[in-house]
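Taking the form predicted on its own, here's one chain by itself in structure tokens.
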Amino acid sequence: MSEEKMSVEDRRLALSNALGRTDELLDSFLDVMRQDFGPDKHERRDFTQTAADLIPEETAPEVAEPEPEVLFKEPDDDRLHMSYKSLLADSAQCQRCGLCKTRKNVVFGTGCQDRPVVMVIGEGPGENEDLQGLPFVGKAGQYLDRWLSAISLSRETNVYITNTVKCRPPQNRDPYPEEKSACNAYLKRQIQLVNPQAILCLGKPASTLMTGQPDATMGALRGRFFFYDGIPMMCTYHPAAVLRDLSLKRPVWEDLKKLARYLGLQTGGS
């Protein structure tokens, strides 16, 4: 019987017997050295406890529980209890940060509001979005539509699209922390109400906010699955970034294919 298949008690007994035989051999050696061959000169010592000390009881391996991803948390806010219609009306009058002074329109969200396959979250509206009051309608939005189509998704049928902030930051700069904080309750409640099957974060501002990793690089976050309130979430580069740097096209396509496989969606060309 191999050692792997022996029980603890069998292994302990074998070790105890081996130690006993070793002890007898040492005693015999000493007798030879002393020319002492008298019978029953030495009593065999009990090595049971020694064997138990050397071979402890078997225990189940410790399972390391992974630390949950810590995402942004909100203080209690009236917006977290609103209906979709009330939330939309509240956002239209919002003056919780300085972006209200420069916006033309609040850009709340668009698409399927009832359990979409994917909820897309970008960083903030651009110039075209600010003018039309709709997210992702410029060149980056048109490119996003191609991405979605390549994995059997569409904003008309099974996708909901929004941003971390609902008003355009001047010159399309990244939203400031206080601006994202002012909009957090809108975003959190949108996710609760829309209840998507999965979330796709576009770009670093959205990805670092939603994963709770403000210092992470986009390269470190992309292509990985996270969970937001139990909803699977994938991060990838923003369409505008890919339009500026076409070398990012292949990584984005790999991320989209991974998301499609997870959701059981068919994929087309990149």
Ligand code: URA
The other form holds:
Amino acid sequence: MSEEKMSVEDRRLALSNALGRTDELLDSFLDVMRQDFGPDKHERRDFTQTAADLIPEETAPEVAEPEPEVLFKEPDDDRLHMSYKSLLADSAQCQRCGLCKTRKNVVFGTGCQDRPVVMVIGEGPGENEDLQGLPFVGKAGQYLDRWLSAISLSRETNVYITNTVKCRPPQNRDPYPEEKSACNAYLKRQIQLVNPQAILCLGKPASTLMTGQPDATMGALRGRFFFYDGIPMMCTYHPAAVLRDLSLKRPVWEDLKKLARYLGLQTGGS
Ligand code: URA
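Following the display of the form predicted on its own, present the structure of the form predicted in complex with the ligand.
Whole complex next, starting from this chain.
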């Protein structure tokens, strides 16, 4: 038996025996010495206590902390079980965050609802989107349509478009984390129902939310494939950001080509 597997009792006994044998050797040695140098008083000792002193009681082996018992469970969000129609109707009445106070329209989503090739996720509705109740209908939206067309996609046929939040953030500011999380069940359920072949996240709010990396930069997230619930997902810059900084055009095109190659789509332009 290896020493690690011996019980404390067995180890103490073995040590006690070994000490006893050593003592016997010492005895024999003393016998010889006595013959040469005269009598000596040598008492045989019981090494049981010595062994017990040298080998302490076993400390309790480290065991993994048991999983804490779940006493409180987040209530299941009703929205995660709704049909597309009910989800849309629910969103029209939504007052789960402050954005409901300033919106003109809820901008739920548009395009192919039945297994589109790509689901585009933007940040949140802007002024035009808020007025029309449709995502990406302003300048950035028109530019997005050109990107999609360059990889054989269109919102009319094989793309579904939505946003991380369904109501316009005032002054087009980034949506707050509480707003994104209040709205997240809509997005989650939309993805389940629409069941896209791939997801394209545009800009930081969508990319950080969907990858679960709140502190990552766009530079770190773009051009890579992630998986969201098993769905391949690509992140790239937002069309509005590219309109402000044309140097982002090339990386976006690289990202779109990568996505197109993955999906077997024809690409045009350069
Ligand atoms: N920008 C977005 O992120 N979404 C829109 O719907 C419009 C502009």
